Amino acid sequence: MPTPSTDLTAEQIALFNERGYHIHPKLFSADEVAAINAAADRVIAGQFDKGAPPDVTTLRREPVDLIKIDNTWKADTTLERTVLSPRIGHIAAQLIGAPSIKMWHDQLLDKPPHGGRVVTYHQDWAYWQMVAECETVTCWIALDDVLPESGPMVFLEGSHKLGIWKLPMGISGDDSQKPNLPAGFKTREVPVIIPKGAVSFHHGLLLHGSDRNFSPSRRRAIVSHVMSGECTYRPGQEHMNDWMMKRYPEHPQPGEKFRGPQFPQMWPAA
């Protein structure tokens, strides 16, 4: 497979800075998701081949549950190498015209057959108030086929300009809070049914949810969670990497940009 191109169109642009979405075909190939998929099923069973654990592991076996990991680049290079693509960073800085990208943290996710609970309506900024602008892009690499069936994403289309909402009580349920629209916006539900290697990227207002996997497949799934290199640190909300950045002798005061191992830079590449 050559290498996809990440250069995105005038037009890719202004239609992410009015949907609040932009899907990019296949930027991993299939060889690549595999490698992917074998290094995620390591990770999840305690291998760790860079020598250190990721910061937060939630392993829900339970049917109605799922696996969820953050901060896999800690602890596995090929992980490492896939959710700290310069492909992703360069994408995502077009995007919201960033003159660079850093990661803010990586997540992976691996929604069970026939399990997986519903998550709520809900904007990702809005657990990331430590980010003190929200010029942040959630970039989401399909590591399975999404089907209708598998509970995919479903975006709210254009719902990133309605500006900042309440955060739902809970993210996570058998029920999806929907949130109360103004009267007169108009939006509609776009889920996200992508092959494998194709990636999704989202701006950080956009009001985004997902169903249960109704399908016999995994719905597997590893997020780079990026934000402009310009971002500043601002304390007042709990958040993991608040207390992991903490670990590191370079870490941001407030006011101050983002910097320090806990936020590698993604875009341009080192």
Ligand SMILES: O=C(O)CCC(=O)C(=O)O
Contents of the next structure:
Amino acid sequence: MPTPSTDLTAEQIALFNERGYHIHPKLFSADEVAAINAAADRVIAGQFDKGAPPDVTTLRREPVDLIKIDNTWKADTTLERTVLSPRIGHIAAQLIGAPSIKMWHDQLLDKPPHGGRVVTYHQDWAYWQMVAECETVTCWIALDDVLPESGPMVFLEGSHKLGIWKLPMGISGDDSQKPNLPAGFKTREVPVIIPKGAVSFHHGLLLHGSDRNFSPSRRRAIVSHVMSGECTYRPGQEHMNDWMMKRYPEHPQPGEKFRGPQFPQMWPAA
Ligand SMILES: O=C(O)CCC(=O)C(=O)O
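Moving from the form predicted alone, what structure would you give for the form predicted together with this ligand?
Let us now look at the entire complex, which starts with that chain.
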């Protein structure tokens, strides 16, 4: 596959500002996706070719109904190359008009066949108040063809313009907490039905959730949650990154830009 273009048009950026999301056709080839899936299975099995574990591994309930692993880039070279890809960084930078892009954290998500959980409608940045500025983008890389029945993410189009909402009572397992949108607010539910290798980008304030996986196949994704390189550290809300970044001698003080090994730069590429 020829290297896919990551240059966005002014119209694509304007649509992101209007809708709160951008879907990019195949950024990763079938061979790349196969290698990523093999690496993801190794990490799920506890094999780390970088010799270090990811930051957090969550295998929910028995039988497992959702696998969620954070900061896999620390554990595996193939996943590191994927989530820190300059292809992702370049697109995110254009979407939010940022001079540079850093990793906030990554997340490997695996919804098993006939399983998984409801992901309650939420806004990503509401969980990331440690990042003072809402200059974040979630870059969701499909590792399987996403089908209407396999529990796709669903976006509430345009909802990023409504400001910040309070956190739902629990991120998973409950679909009854759809926010009460203001009367007359025009929106639509947009399911993210994309082929493997394509990438969906969404704004830190866009309301989104997902249903269970009703299909006989896995629904896997690896996600780069990224931020502008200009974003600064605001302590107060609990987050994995607050304690993980302090394990390294180099980390930001309150009010400083994020720096140090916890937050690798993705764009411009080193
Ligand atoms: O993959 C899902 O079902 C939800 C993912 C999500 O909420 C996110 O990546 O922000």
